[in-house]
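Just the one chain here, the form predicted alone, laid out as structure tokens.
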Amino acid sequence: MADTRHFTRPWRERPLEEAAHFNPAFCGELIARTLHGYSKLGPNPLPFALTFLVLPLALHPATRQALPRKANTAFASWAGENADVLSTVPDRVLRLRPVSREALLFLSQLGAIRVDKNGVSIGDKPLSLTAKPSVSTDEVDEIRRTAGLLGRWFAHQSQADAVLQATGAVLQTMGIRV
């Protein structure tokens, strides 16, 4: 079982690299990027389940390195090919859960994105994505690709529930459990 505790903690207490990783604004953006990139290809919003993916995918280095290049790559083929990869992935959305939470919750708080019984969509204040930070490392400008593309990827997948079944990650009434 992963250990979320440190998650909990008040925002005071957490150290300091794990507030700048780890923290509402921008996780919160890569979940609004990786909802842009999903409500390009189509009207539907994004499944609610599938926003707890984004965090452990984008930020994990090894995950990202793997990821397809073209979001119209078949994610059943993908996870095939990259099955250790994804051996930890179930891992990650647990430990994640709390961050994933937060970064939702100061969405929606914001009017950025709306949530409701059939998913995630754009909300009536969205984030202005197009803006490049003046600071910003390769890194994390990858790390915002790559949120964009999981987005458009998630969007030519058929079934979400495909997607969360490759993946190890089991969907719940209230959450997500593995």
The other form holds:
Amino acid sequence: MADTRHFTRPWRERPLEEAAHFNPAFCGELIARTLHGYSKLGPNPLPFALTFLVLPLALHPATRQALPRKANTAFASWAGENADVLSTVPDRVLRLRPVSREALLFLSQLGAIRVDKNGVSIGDKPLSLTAKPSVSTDEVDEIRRTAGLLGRWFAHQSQADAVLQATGAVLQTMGIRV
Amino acid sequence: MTLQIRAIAIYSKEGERRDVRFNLGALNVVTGASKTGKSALLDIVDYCWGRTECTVAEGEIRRGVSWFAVLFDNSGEGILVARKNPGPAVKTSDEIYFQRNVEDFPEHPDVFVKNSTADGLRARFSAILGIAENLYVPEPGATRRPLEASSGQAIFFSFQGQDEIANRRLLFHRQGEERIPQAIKDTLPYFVGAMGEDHYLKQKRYEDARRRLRTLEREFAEAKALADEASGTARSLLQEAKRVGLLPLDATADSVDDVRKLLVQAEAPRTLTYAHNDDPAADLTDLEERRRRLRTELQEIRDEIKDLQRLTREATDFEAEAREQQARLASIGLVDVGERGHEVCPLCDSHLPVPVPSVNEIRRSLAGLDRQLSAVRRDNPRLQGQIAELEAKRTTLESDLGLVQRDITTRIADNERLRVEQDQFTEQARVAGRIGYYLENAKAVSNDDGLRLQIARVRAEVTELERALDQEAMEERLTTALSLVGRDITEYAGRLQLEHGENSLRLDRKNLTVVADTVDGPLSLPQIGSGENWVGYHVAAHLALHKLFRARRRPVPAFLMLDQPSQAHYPPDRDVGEISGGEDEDQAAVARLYRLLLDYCVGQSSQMQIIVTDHVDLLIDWFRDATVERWRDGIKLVPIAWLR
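Provide the structure of the form predicted in complex with the partner chain, given the form predicted alone shown above.
Let's see the whole complex now, leading with the same chain.
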């Protein structure tokens, strides 16, 4: 099981693959897409804890396949149907915590997001997400689409607690500090 | 042609000669007292005819005589036969002198040298008599051997010894001896002319034809059996010929001849077209070697291609990975902000233990990836080209291999076909050989028409000969002859006034006796009483027989020697000498007998000579004329002077 050590090192010292795959620009973009999707449906900021779910759900191919195709799917019923998929999510959340954190920091430094006590909202210098990247792959495109979907899906849930209950309990036990 | 006796001579030991001369074709009477040698005359003739045993009685003659000689007359030709007296107590002598064409006895017996044997003598007499080759074949089942009539049997009809002429049980000379009666019975058909001169030839021809017929018939039966069997064989051979392809499958034949024709066609030599290949396996080996080589090559190329493909795949994998990374790093493109401190937390401004990667750092990574990717893209076409080249080669090799494989398959099929073909040729040759053998044998059967024709011809020959030989016809002819004899016996018996002479008389060939057919039944000689009758019937039978012989010119000596026919009336101990012939019944009977003999000779016109030795001396002119010797008052056969 890959540990989180690599992400505790400076960029240059990280293995090339991990550095590239989990580079803060990409991960930040995904979080930004979720945030943007979330923001389209309501004025509320995205709960901070949910930003840590974006990468584990969007980057893991099996989980990504299991996600609903429609944003209005009830999270509770989906979670009941996909309990086996969700069972591995806490572990990945834990391992990707440094990546998520670094992405959030990277976005914050750029002023793309604003983090306050209510959660995460779009900053004063948002990423221009409509711009077409110079190169892309199908998987990256799918991941991007999923990230946007996740934002809208989260927004559709009547209460963020339900999402967190399914996953957040874990988060809390992990002692995620915000 | 008649054979009679001119004279009988005896020679003394000193060489003196004593003749007894006879008249030809007439009655000759030698009369004389007892013990004068009258009976010896008959024995001498018998001996000189070739009899094995000299029966001349012991006594003066056997003691005093050196040679016995008889001069026969064969229609004018003098035939001299002299036999040496075996001497007292000796049965026979093998010194026989035979000479033809002589006028008279030699003066001295010195000229007598052995120049013949008894068998030779008999054979010569047979020839002289003109006894044709003949053979009496006994009825089937008889154990005795076929008997050829010869002079040996012919003479039986010419003698009637003293003890024979009055014997009621023996009609013929030597009939009392072993095997003689049967010989007389068997040769009688020949001598009476019932057989015919060419009977023997016919018999031989018949037997020969029969044998040939049997052989031919057996051959025919065998051929037929063979043919019957052969037609089955032919049909099975036909089937076989069709099976092995010597004949078309639709060839059929109904008759045996057609089958044979087809077989001839099947057996005919033909050129067999063999698929020519010195060593059919060699080609195959080459092909297999080639296939093996091609497979190895192909495997090498495949391995190479696989290696290259792995290389390509690895490059592609790398490219995909790099591309993924590139895609993810490309997100930096969304950031347009320049350099800022990354080591300070933007939220709390505290120093971050791990600085957030700077935009530039990420961009550098992206640039590095871009370079790597372009290098990969440059290499790939070369690999692809090589793979394409190898794949083209592989395709060629694969098609080559396919060709070789097809060749091999074809070759194996060819070989199989060739093998089958050769097997078939062998089979054909085998069947053709059998057909040839059959046809060779069947050829003999097929020309059985010739055989059939031959059989028909021989059968006709056999039938013809059978008809000519016909045993029944012979019996019939014999019956005829014997009935003629019987008629004459009856006549003579009548003249002799014999008892039962008034009845029909016949010669019983089976029992060799004379039978009188009376109203009470047949009476044979032994059943008839009285010595006069016995003598009379003997004489009558012989005269009758000789009459037939003469009439038919049969090869029987034309003389008859009778010894003491008067004995029934005048036994030797009642030697009365001269009698008038008319004083009493006995004299009358004797006179009747001699008169009959005399008349008989006259009646046969000198063709018959009768020599009688007796002690009666009839005082009748014709008797006196017939008397050639009178041995009384010291005159005997052997002169007293020889016995000094």
